[in-house]
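Okay, so here's just one chain, in C-alpha cells, the form predicted on its own.
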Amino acid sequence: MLNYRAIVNILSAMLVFLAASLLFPAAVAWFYQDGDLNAFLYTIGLTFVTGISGYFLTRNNGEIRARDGFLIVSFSWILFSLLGALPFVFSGHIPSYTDAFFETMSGFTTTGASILTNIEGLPHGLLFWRSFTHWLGGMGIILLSLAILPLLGVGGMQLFKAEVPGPTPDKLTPRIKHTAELLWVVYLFITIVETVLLKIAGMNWFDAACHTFGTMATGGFSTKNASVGQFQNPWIDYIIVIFMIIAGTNFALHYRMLRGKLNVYKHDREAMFFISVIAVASLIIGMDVWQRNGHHIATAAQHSIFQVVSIVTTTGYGTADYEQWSGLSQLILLLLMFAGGCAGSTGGGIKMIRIMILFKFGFNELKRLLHPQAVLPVRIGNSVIPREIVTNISGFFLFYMALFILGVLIMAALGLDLITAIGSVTATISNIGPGLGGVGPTDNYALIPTTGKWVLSFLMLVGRLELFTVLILFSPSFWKK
C-alpha cells in the first residue's frame, strides 16, 4: 500500500528546496531592477508556506517503499514545473499558464523547447530562472539515475554495465548521500570552469552563467533570440562544444578522471562509441555542407561539429539553421536526436549504451538463425550483459517508439503537418528542444495548440525520467494493495 503521508512529506521538503532555489533568480532580479522581483517574492512565499506546512503536518511518516519512490520522482518534476511557472505568470511576461508550464517543464527536463518569440525581451531575473531550471534539472537527473533508481529497482540501471569503472547499484545503495555529494562537487566544478572560459572568450558574466547552465544540463535555453549563433565567436562555439561533450558523457567517468585516472574514457566502450558517432556524423555533414551550401571549409566544419554535438547530446543550442541543409544532413541529425548521450549524463534520448546493446542483440539473433543451438551472449567489451537487461532494453525501445508514434498521431490530429509533428515529438521525448519543420532551430513552439503543449510537456517528462518511471504509474497493478 502506498504511504501517502511519506510521499507528501518528501514532496513538501522538495518544495522548500524549490523556494530556496528561487532566491537566486530573485537576487538577480533585485540586482538588475527590471521589474520582475515581486513575481519571484510572491512565488517564494507561496512555495515556502505550502512546502513547510505540508512537511510539518506529515512528520513521523514511516518507511518509504519502491512504489512510493516512483510517485515521488515523477511528482517532484511535475510540482517543480507547476510552481516554477508562477514567476512567468505573475510578472505578466508569459500570461498563459499553459505556456508558462510548458516553458518551465522544458527547463526542468532540460529540453530547451520554448514558446517565447522574443527571448531578449525578458527581464534578467526570468532569463536567469529559465536557465537555472536547466541546471537544477540536469543535476537532478544524474542523482536520479545514479542514486535513486537503483533503490527502486528500475531497469534503467542496465545503463551502468559491469565494465564501467563507476557507480553501480550495489555500490550506491549504502552511501547515496556520499555519492550525491561527490556528484554535486564534480557538477559545480565543471560549471565554474566553463563559466570562466566563456567570460574570457567574450561573454559577459550573466550570459556566461546562463549558457553554462544550459550546456552542463544539455538543456539549450539561451539568453539570445539567435541562440549561441548571436555571438558569432568561434572560441565560444568550441568551448561550448567541449563542455556539451563533457555533459553528454557519464559523470562517473569525470569523477574518476578528476581522481587521477586519466585513461578512464579510453577504456569505456560507450564513451568511445559516443565520440566515434560525433566524429563520423560531423565529417559527413561537414563535407555535405561544404559542397552543397558553398561555405568555407572552416565554417562548414565549425557549424557541422557544433550542430552534431548539440543534437546528439540533446542540448539544442544553435549556430546555424540546419533546415537549410540538405536532406542527407537533416536525416543524420534526426537519427542523432533519437540516439542521445551516454548513460549517467545529463543528455536525453535512448542513450548510446542501449543502442550498442540493441545492435549486438540483433546481430546475435542473425547468427542464431545459422546456429540455433549456439550460446550467444550479448557482450560489451569483456562483459556479458545479463539476459534480463537485454530484455529490459528491448522493452524500453518498444515503449519509446510506441510513444513516439502515438505522439506524432496526436500532433498530426491537432493540425500539424507531418514534418512538424515528427520534429516536435522527437525533440520533446528526446529532450532536445529544436526539431524540424515549424519547430526548427529558427522557430519555436508558440503556435502549437494548447492541447499539443500539454501532450509535449508529458513527453518531456516521460523522456527525461526514462519512460518506465512515469509509465508504471498508468499500470492498474501499481495502485493495488
The other form holds:
2 protein chains.
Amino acid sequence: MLNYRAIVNILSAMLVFLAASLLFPAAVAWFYQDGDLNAFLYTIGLTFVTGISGYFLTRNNGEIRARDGFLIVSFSWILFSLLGALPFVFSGHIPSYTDAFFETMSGFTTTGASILTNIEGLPHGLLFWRSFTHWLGGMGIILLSLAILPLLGVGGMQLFKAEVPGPTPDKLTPRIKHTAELLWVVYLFITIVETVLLKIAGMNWFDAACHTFGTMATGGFSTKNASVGQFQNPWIDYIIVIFMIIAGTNFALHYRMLRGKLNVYKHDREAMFFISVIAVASLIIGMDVWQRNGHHIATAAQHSIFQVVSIVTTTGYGTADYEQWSGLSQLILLLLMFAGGCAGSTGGGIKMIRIMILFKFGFNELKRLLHPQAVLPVRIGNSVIPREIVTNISGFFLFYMALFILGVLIMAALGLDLITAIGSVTATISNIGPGLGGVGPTDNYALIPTTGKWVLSFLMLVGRLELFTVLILFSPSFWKK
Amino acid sequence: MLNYRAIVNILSAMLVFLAASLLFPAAVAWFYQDGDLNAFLYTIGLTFVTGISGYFLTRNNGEIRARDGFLIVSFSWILFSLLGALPFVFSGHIPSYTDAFFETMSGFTTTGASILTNIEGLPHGLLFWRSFTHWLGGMGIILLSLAILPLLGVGGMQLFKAEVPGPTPDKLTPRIKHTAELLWVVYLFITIVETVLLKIAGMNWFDAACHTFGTMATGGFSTKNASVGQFQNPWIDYIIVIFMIIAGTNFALHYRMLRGKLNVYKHDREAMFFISVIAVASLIIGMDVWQRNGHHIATAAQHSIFQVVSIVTTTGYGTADYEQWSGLSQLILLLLMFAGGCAGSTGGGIKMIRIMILFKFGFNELKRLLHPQAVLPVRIGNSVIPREIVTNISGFFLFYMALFILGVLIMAALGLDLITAIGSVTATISNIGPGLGGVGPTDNYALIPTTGKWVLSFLMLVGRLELFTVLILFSPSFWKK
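Next up, the form predicted together with a further copy of the same chain. The previous block was the form predicted on its own.
Full complex below, order starting with the chain above.
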C-alpha cells in the first residue's frame, strides 16, 4: 500500500525548496533589470503557495517505504520540471510550454539539450535559471533534499538507494543525512574553486558561474550560442576539461581526497579506467584530427581532449564541430556517449563501473566453457562483486539497449532520419545534450516534433534516474494491494 | 592437453568429404562445358591427396574431448574455405585469393555477402559451387560430418555441443549419429520439395537448385545480378518466402511434423514468436512502403514480406531496394538483422529464443526491485530456463555487442563511412549478406579494402559458430597444459 499522504507531504516540502531556489535567478533578474523579474516572482508565488498548503494539509503521515521512495524520486523531477518551466513561458521567451518543459527537464536531468536557436537573446535571469537547474539537478535534487527533509523528520535510506547514481553507492557514513551534507559541502567547494578559476582565466562572473553550474552537473547549457568555443581561450578550455573530469568521478573519492587521502584516486579501479578511456580516446581522435584537418598539433590536442571529456562525462559543451571529423572519430564519440562517467558522479550514461563489470562477466562466461564446474566470481580489484549485482547490471544494460531501440524506433516513426533519431535518443537517454545529425553540436532540438520532445524528455528522466527508478512505476505489481 | 593427432585425423577425413562434395560442381562444369572443369579437378586432386594422407598418417589416436571439439569445428570451416576458394582462383574468375576466400567463407557460413560485380558472368560450375557451399554449410558441415565421422569410429557428443546452432539443441534421439542422419534426411527432403516447386513456378532446374541451396541454408547467393528480383514472379517470391521461414525454424520441429505431429509448431513458443515478429514487421513496413511509394497494395505486401523474411531469417535474397524505404523501415530491418532466426535452424544472428529469454530476464530484474527476496526464474512456456543458461545467454549478448562495436571501429578505421561500417559488420556477423550504405542490397563487397575483407570473413565465422566456439581459441588458458 503506497503512503500517498506522505508522498504528497514530501513532494510539497520540495516545492517549497524549489520556490526558495528560484530566489537566486530572481535576484539576478532584479540586478540586471532585463524584464524577466515578474516571471520569476509569479512562479515563486505559485510554487510556494502550492508547496506550503500541500505540506500542511498532509502532516501526520505514517512511515515511508522503498516503494514510496521510487514515486517520490521520479515525481520530484517531473514536478520540478513542470513548475521550473514556468519562468520561460511567463516571460514570453519560450512561448511553447512543450519547449519550456523540454528545456527545464534537460536542465534538471543535467542533459543540456536545448530548443533555443538564439541563446544569447535570453535575459540574464533566465540564462542563470537555466544553468542553475543543472546545478540543482547535478548532485541530485533528492540527494540535496536529503539534507533538508531529515530536518522535517523524514528518514530516507530508501531514497538514497533509489537516488544515488551508479550501482555502488560508497557509503561515506552510516548516517544518510550526514552523508548528504558532506557531499553537498564538497560539491559547493569545488563549484566555488571552478568559478574563481574561470573568472581569473577571463570570463566575467556571470559566465563563470553559469559555466561552472553546467560543468559541475555535467550538464552543458552555455550562455553563448557557440558554447565554450565562443571564448577561444585555451585556459578556459582546459579548466573546464579538468572540472568535467572531476564532476565525472565519484564524489566520495573527492571527499576522501579533501580529507587528506591524496592517493585515493590511484587505488580506485573505476577512476583509473575512466582516465585511461579518456587518454586513449583523446589520443586516437587527436591523431585523426591532426592528420586530416591540418591543424597545429596543440589545437588538435585541445579540440580532441575537450570533445572527448565533454562527451564521456556526458556534459555536452562544445569547442569544435565533431561532425566534421572522420567516421572513426564520430564512432568513438558515439560509444563514449553510451559509456558515461563514474558511479557516484554527476555524469549520465551506462557508467564505467557497469561496463567494467559487464566485460569481466563476459570473459567469465567464455572461461566457463573450458571449466564448466569452476566458480568464477566477477572481481574488481580485490573485491568480489556479488552475483545479484552482476545480474542486476546485466538487466540494466538490456533495458538500456531496449529503451534505446524503442526510442530510436519512435523518433524514426515521427519522421526523423536514422542518424538524427539515433543521435537524439543517445544524447537524451545518456544525458549529454548534443547528439548527431540534425541534433549535432552546431544544431539544437527546436525542429523536433512536439511528440518527439515529450518522448525525449521522458528518456532524459529515465536515463537520469538509472532506468529502474522510473520504469518500475510502469509495472502493474507496483500499484497492487 | 589437446589431442592434435586426433584433430588432424578428423580434419583430414573432412577434407576427403570436401573433395567428394566438389564432384557435384565438377559434374555441372562438365555438363555445361564453360571451361571451369579443370579448376575443379585440380582442387579435388589437391584436397583429396591432402586429406587422405593426413588421415592415414594420424590413425591410432586417442579419445577426443570438448576442447579438441572446439578446435575441430572452427578449423573445419577455415579449411573448407581455404580450399573451397581454389576453383574461383584456378579458373581465373576471381583472381584475388582474398576475394575468393571471402566469397567461399561467405558461402560456407551461409552469409551470402559477395565481392562479385557481375554474378551472371560466372560459368555454371562456379555458380553451382557457390550455392552448394551454402547448402553444405547450412545444416553445418560438422553436423553433416556427424553422420560420416561416426562411421570412422569417432564419437562426437562434444562436437554436437559446440556445433548445433542456438542454446537449446532439442535432442531428437540420445544417439547423436542417428540424430544427425535424421535431420539430414529432413533437410534433403525439404530441399527436393522446394527445387521442384521453383521449377514448376518457372525457373529452370539449374536456377531452381541454386536458389533452393541459398534458401535452405538461409544463405542468399543468387545466380542473378538482381537476385530473386530478376524473376519478377510473385509465385517464386512466395515459394522462397515460405521456405526461408521453414529454414529459419528449428529443424527438430520439422522432423516431428514429418512424423505426423502436425500441431508441433503451435506449441513451440519460439516458432510462434518468430512468426509474430515477421507478421508485425511486414505489416508496419508494408503500410510504410504502400503509403510512401504509391505501390499497389499487393506489390507493397509482396516486397515488404519478402524483404522482412529474407532479413530476419538472415538469408539476404532481395526483390526490392530497401535503402529507398523510410528511416523507420530501414531501422526495423536493421534490428531484424540482429535478431536472426530460431535456434536449431540454419539462420544466423542472435536468435529468437535468446531474445525472448533476455527480455524475460530483464523484466525479472525489474520485479526484483519490488520483491528483493523473491525467487524469479525465467520461464519460456512451462519450462524454467536454468540460471546457468540465462547467464550464458547474457554473456553471449554482451560478446555480440562487443564484437559488433569492435568490428565497426575497425571498419571505420579502414576508412568506411559510418553507415557502411555498421551495415557491413551487422550483415557479416549475423550471416545475412547485404547490409546498408556501401554494401546495401544493390551493392557488393568488392570495394571493401583487403584488410576489411579478412576482418569481415572472421566475423562471418565467429557469428556462424555462435561466437564462443571461435573466441575460446583466443583464450590463453585454452592452450595451457
